[in-house]
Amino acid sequence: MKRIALFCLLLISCPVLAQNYDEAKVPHYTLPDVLKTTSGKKIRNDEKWEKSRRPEVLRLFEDHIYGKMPTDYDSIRYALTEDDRPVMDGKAVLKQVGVTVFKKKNSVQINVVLFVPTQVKKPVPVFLLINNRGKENTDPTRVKKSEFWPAEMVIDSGFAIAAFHVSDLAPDNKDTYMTGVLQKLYPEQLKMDNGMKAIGAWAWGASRVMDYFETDKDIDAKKVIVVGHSRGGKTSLWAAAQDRRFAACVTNCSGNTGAALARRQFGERISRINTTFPHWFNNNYKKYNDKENALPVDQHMLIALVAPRPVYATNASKDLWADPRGTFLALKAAEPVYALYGIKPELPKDPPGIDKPIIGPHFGYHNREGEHNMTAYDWGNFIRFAKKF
């Protein structure tokens, strides 16, 4: 009896146990038409998308989910604390860069770790990781090597690889997230119901690293691929939607409010995110707890904002929380916007099998065997994808 009582207590206190993982229980839903304006006009070409619908969709995401991203600051400075030091048996050089942004006598510093291959012609394309895990995963000394950021593999492929940590912008903590860029540079955001919070701050930081890349002669700033895992994958999509300088986006196991459709109500749901991580998204998003169908957008529309640039999304077989099928369907539902640019559908009707990646020049997807993580298998496919375009 004690075990039964304990299980019931856990069921009440841990809503995760009550989440739906049964496809048969996915409710009927209708996605918002990404090609129909709020006034009911149908978008039929890329010019109308660019001038009319795209700005409208972007505003909807800003107002209802991610928050408005400020672009003003007084100045930005780059300081190399480590410059062109040979590493990896001479295959690469290490750069460590402090990107400091100033506004009204306050500042924040983003610390960037960057490895650049030595045996290829410069400038080179680069993968930029928004690191939401421990800083040891992007160890510049390479004493610790992590599959989460396999710098040696990427260097051997001819790409540069960079990373910054989310804590430089906003600690991933509901009680302290505001102590970084928000309090120091943009305190007004904290008073706005559509003001950005942690994920907006992290995406803002990715754009400031892009500012640096545009000054580095070793980096091809027109070939920067922004990468994120889980909450970092939610951020990489938002960063690519906001900042069109990013050439491509990789969103790894990003789930709800990342690459997966919210209306499927499968795995993680909006109410769960807003309860457990109230510091990620703007205040307005709380209005949609258990009301996914009331949202004026869904995540296929976020992917569409990246068009015509390439997007690679992933899942893992044991990570139903991130809704593998819903992720694939979101990519499929974004294809009509890519078609406006003359890009033909690249994805099959149904999701591929486990460990059977689809890698095209504009869309990539795989569902890897295993758990919620980012691994060498994932990175190998990201590299293959990058070489396609």
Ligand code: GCU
Second form
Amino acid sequence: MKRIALFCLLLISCPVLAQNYDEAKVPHYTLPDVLKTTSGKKIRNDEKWEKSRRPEVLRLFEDHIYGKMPTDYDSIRYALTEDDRPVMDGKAVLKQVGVTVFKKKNSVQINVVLFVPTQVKKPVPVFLLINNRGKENTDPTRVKKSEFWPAEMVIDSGFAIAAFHVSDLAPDNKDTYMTGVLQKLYPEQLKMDNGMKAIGAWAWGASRVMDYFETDKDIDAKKVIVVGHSRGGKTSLWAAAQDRRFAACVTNCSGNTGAALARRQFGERISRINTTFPHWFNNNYKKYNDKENALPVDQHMLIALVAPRPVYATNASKDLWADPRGTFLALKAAEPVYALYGIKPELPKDPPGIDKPIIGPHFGYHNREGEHNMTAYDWGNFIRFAKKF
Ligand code: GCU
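Here we have the form predicted on its own; I need the corresponding form predicted in complex with this ligand.
What follows is the whole complex; the chain from before opens it.
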């Protein structure tokens, strides 16, 4: 008896132990119908989806999870700090761009590292990484090279590659996240229960980099693929969901409140993410701690907001925390919205095996053997996917 009581106490005090990793213990759940409006109307075509249901779903995500993203600012300036410097044995040119956004005498600067291939006809498509890891991963000098952002490999395949660091927008820290774009440009957001927090601010930054791409004649701004890993992958999905200028989205190992279904309650759960990272999502989201079924949305609806644009989601076999099966099922459950645009189902009913990628044209998915990470294997598949559309 004593032992049972001790175990129960441990479960309560140590949320890690309370996570479920057993498929047999996934509760029965019903996903909200992405094609049914809140007033109960069934959506049967893309026009109705775009006019009524899509804006409604977007609002639900803003209000209950990611926060409403402000779009107003006074001006934006782009300063090229380095240009026409051939690098990578002449295969690319390095551009470092300071994107500065001004509002009421305050400003925020986003530092973009961009390599453009020299041996390809311009304008070129580009992969934009939202970098949530160390800045050395996107080293402009290439002294340090990282699989997380394999610039040489992407350049060799004919694409440009860019990155910015999340800390330019909001420090990834619960005590200081507000010191960037939030306090400087949008302090009112901090008082709103549906105001954006760090992940909203990072996604806002991706859109400002998109503003820059629209002015760069080397870049095909209609072919920008936004990429993120883990918390960055939650961000890339949110960025692509609301900014329809992004041509496609890669959401790598994004897990809970990224591409994985919340209602499965497998691996990381909402209560856990809100406790460990209270600065990522809005205040309203805290109401759903241990109440996944009360959410008016689930993450398949976030993927659906990207439709008809392509989405590639990944997992890693040892990263059960991010719920590989739940990620695949979310993609699958978004297919009915793609069908409104005449896109036939591309995904099987069940997830493919480990290292068996499914590549496009509209959906990409793989579960890589190994740990939570973004590697050259993952990027190789993103490139194959991008070449398909
Ligand atoms: C933690 C967090 C995840 C997140 C990950 C990351 O594990 O719980 O939700 O995706 O960090 O960003 O690496």
